[in-house]
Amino acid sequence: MSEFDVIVIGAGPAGSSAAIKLAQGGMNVLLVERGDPPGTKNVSGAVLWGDELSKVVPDWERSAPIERYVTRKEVAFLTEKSKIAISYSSQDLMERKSGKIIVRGKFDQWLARKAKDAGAMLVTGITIDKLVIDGGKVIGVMQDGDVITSDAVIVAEGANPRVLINSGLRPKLSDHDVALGIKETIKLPENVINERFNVDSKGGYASEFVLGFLDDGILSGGFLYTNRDTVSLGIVASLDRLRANGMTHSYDIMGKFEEHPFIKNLIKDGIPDEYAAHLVPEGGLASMPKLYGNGYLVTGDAAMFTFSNGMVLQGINYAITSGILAAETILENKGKISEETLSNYVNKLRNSYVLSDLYTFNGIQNVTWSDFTQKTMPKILDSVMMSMFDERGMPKKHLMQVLSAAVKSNGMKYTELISSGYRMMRKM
């Protein structure tokens, strides 16, 4: 007889959500987290979009450590001296509370406590080495030579899937599977944040950036989120471009981002409080491991469940949803766990937005990580805007003439712009 009905590896949003659902269903659950406390190894900014958590914690917003609600959302291209942005502000965003700005260190601890309160056994500071497989079936986990048995295991270990790799259930990560995320938390007084970002005490600012000013072939995005009395500032850089460059380091990119003329004033007089690095899933369907097997399921970042189309970055909601669906699959098949019964997990994912979105936007990384998006577009947009807004006493031109000149000055044919723009819009 197994020691536990289910062992959940990882007490992030996916793992804790799964543990809550399982415990509510009367299962004997062990939730294991290598961080002590949960959230200490996480670097996410972060914005939690949607209300998926209410499926397991109906009144979660009353007690969750939410920093602010997104009322200003931006997407911006940065060149060396310019910022070209799409900015959206809405009272409806505040009323709907669609985007919740959180600090993962606080949020993960809170959610893990919810799992414990629901009846799961929470053990922190423990690193699981691999899954234990006997006769082709996962029967538990191994930690420092000791075996802990269970009827099923949910793998929610995050973007660096050591357990799956060590268990022979997925290949080692390539540079195309993940990007490198760096985040710095900077302390600023709450009133200063409110004034600089034009928000009230409950409203928040969230922005993603294309860092088009970087040299030597480096590709990177950036993000900035306002917490209550801190700002989360970070980058997400292409690993294969970093490796190919060989000379540029992640801290070089972070330093240039911090010193950009349209960033440095936003964090002026701030006090650095935290600095961390983390892998970020970027490979999409091509990087996804097998999501189920005889006795195990894979959720959250470990399953590569993240979404980015250049306008919106999401992952926490996908983690929560996949964790809940994994738990539902096990609950529905209690006492008859097999590869066949657990395969219904994939059907649930397909019927949700999780796999639906990944299929709809399959290959989007070829757009978001392209030289056209990261290098050419910022320069063209900058040229167009400068031509339109700079008055030099010369005859004015129609927008199409301005655009054509900007395209030509940046070494691109107009037909190439149309073709690349069409491909980008189709994927986005």
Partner chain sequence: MKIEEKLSLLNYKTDRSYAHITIDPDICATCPDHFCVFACPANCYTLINGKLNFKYEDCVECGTCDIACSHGSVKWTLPKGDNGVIYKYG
Contents of the next structure:
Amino acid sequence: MSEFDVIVIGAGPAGSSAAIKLAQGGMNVLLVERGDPPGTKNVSGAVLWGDELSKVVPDWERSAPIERYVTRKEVAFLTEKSKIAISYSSQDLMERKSGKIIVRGKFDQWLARKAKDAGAMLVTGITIDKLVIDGGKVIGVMQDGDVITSDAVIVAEGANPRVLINSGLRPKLSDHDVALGIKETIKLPENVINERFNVDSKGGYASEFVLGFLDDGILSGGFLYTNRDTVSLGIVASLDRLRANGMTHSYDIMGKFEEHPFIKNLIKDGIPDEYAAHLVPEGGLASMPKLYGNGYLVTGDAAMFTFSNGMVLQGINYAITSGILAAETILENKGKISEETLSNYVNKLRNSYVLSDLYTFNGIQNVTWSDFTQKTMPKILDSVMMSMFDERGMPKKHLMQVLSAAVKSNGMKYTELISSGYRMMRKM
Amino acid sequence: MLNIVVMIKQVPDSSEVEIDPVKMTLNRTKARNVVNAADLNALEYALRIKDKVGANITVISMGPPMADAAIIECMARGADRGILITDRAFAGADTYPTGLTLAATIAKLGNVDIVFGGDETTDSSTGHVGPGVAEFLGIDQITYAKEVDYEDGYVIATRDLEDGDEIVKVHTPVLVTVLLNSNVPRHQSLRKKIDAIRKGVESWGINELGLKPEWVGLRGSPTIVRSMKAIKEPEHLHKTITLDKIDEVVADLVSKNIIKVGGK
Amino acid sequence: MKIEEKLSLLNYKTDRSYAHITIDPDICATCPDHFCVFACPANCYTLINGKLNFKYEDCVECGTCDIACSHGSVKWTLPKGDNGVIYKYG
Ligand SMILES: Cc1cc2nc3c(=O)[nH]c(=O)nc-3n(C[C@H](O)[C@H](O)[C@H](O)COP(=O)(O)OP(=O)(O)OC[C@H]3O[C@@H](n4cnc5c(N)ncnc54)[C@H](O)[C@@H]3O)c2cc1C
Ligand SMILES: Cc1cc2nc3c(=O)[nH]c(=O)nc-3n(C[C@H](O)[C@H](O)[C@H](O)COP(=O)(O)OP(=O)(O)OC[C@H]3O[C@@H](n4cnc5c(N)ncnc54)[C@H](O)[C@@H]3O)c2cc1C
Ligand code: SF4
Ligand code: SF4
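Here we have the form predicted alone; I need the corresponding form predicted in complex with its partner chain.
Now the full complex is given, and it begins with the chain already shown.
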């Protein structure tokens, strides 16, 4: 007899959601988290998109610590001197409340508490070393030499999957599997945020940036989200480009972003309150570990379930959904856990947006992390805008003429622009 | 087997306590609650004695219901039993009734050989409680201990005093207050933490201890706080000195009679 | 704001009994790229007079250096228990 029905490793969104579902299903669950309290080790933007959590915590928005709802969404290209943005504010966005801006330090603690309330045993301040595998079956976890047994283990350890690596269940990460996220939280008074970002006290501004101004081959996206009385500012930088460059410090990319005139203005008079860094899964299907095995399932970032296309970065919703689906799979196979029964987890993922998105957008990282998207396109757009609005008393030109001049001056052929643009549209 | 009691207090993590810029008071609400750091050093010495000769370690704490997490953490490090002394009547206690209440708890446990505590807390840092408990119990005390050992009925401890170390050997029963950072506390264990959660923390109130309401809490506190003032830190003149300039700096300090170099 | 100042905003519980990341100085001595120095967001790897210097106390446990070092010098583990960085916001 195992000591627990299920052990869940990690009380992030994936692990806590799984634990809630399992406890609600009457299972004897152990949820182990190294942070004390949960959330103190985690870094995220963070906009939580969608309403998946209501499957395990109905009415969750009432008690969850939500900072603001996204009412203004922007995607912006930053060149050295310009910002070209698509800005979307909509009554619908406001009414549907589909984007909730959260602070993980508070949110994860709240969600883990829900797991405890549902009946899971929550143990914080403990780091699991590895899974215990006996005759090809995962029979529990190991911590400091002690073995705690369970019928099944859900791995929800996040983007730095040490347990899987230590257990020989996935190779070490490489430059292509993950990007490096760096984030700063900056204090600004609530009313200043409302005014500066043109939102009311419940509404929030969320923007993604393409950092086209970075040189020497560095590729990085940026983000800025408004919390109640702080602003989250961060970058997500490609590791293989950083390596190829070989002389830029990762933290200097963050420094350049916050020093960019447009960003500097937005955080003016803000008081930096925290600096943080975390990996972000970026590799898509190619980076995924085996998602299930005899006695274990892998969820959330540990399974590399994230989606980013330059316009949004999503992972929390994928984590929650995969956590719930993993729990469902175990509940449905109580007393007959095996590699075969657990394989149904993958079917569930395929039928949900988690894996279908990853299949649909497979290879999107080659587009978002390309010079075309991050460098050439912003520059072309910049030249086009400049020649459209730069009134010098010259005769006006057709847009096509302006465009082709801009393309040429950026060292590109027109046909290349069309094929790159087409590739991009197809992937997105 | 020895009976050891370790007194611990849950405090806000001192590095996270912020000073309210307007009211100039401490804002503890945002800070994480942790076990007072010196109390973990005290627990570690208790555990070393347990490892050496065997002992039953009971952790006691007076505080609000949420302080049970601090006790569970101590059990996850190896303590055998946890008691939370909690009651509305205890609220607002200064160090006198705190000492009295803890002493009553230890007396009720009975047959205690060694009582451990931190030398002081990071949130009030009076250092009163340990000595107070020893006096209420009428037992010997060893304060400022930076090394603690046990042998054949005696506690042998090194006290860190201003003018040097003092090594004392005291027969049990004895109370020992332990200096912050005097050892490296062992880690929590998952096995022990699960067992601790299952076992749970006992909760004792004023009735269990046989104390009268007028002896404890605010009513039993002789200290009257008249006012509190925030002291502004003087501005420091920060100067960075590179190593190659060190000779100049030393010469300057010597010429100003601030330091002396070489000999007497 | 300098990286040192940014790091000083952080709160840690430092484990004095266990360094969760270690490097092999012999491997680093012949390293052609020192990519860890550039990759680490917390400035834990620095070059002092051409010699690699590593301090685990400022580490935010992101895991980047384990990927960055392609020469097998970095031995990477998580801190024990709840030690290490403590984020307020994260
Ligand atoms: C800078 C940045 C910005 C982001 N912005 C967004 C955003 O705006 N919206 C969005 O949806 N997503 C965003 N993401 C992605 C999102 O944060 C992740 O996809 C999400 O957190 C994954 O959840 P998870 O539960 O799988 O993992 P995590 O949230 O990483 O949780 C894993 C948990 O496991 C614990 N743990 C790890 N190892 C062990 C162990 N051995 N023993 C015990 N406990 C362990 C950790 O402490 C942690 O609590 C962002 C990520 C970054 C880095
Ligand atoms: C002038 C003054 C006025 C105060 N007024 C109030 C007040 O009005 N209301 C109020 O709530 N508090 C008040 N306090 C705080 C209260 O007196 C202390 O928190 C409490 O009595 C413990 O004292 P300490 O933290 O200084 O412990 P110290 O004497 O510094 O602690 C030494 C050791 O004693 C043990 N110990 C201390 N407290 C406990 C405990 N509660 N449980 C178990 N072990 C413990 C620990 O081992 C600790 O390391 C006041 C403090 C002062 C100095
Ligand atoms: S840790 Fe690796 S990358 Fe860094 S100097 Fe040493 S060998 Fe080079
Ligand atoms: S884990 Fe991250 S923060 Fe820590 S040393 Fe490595 S790169 Fe630096």
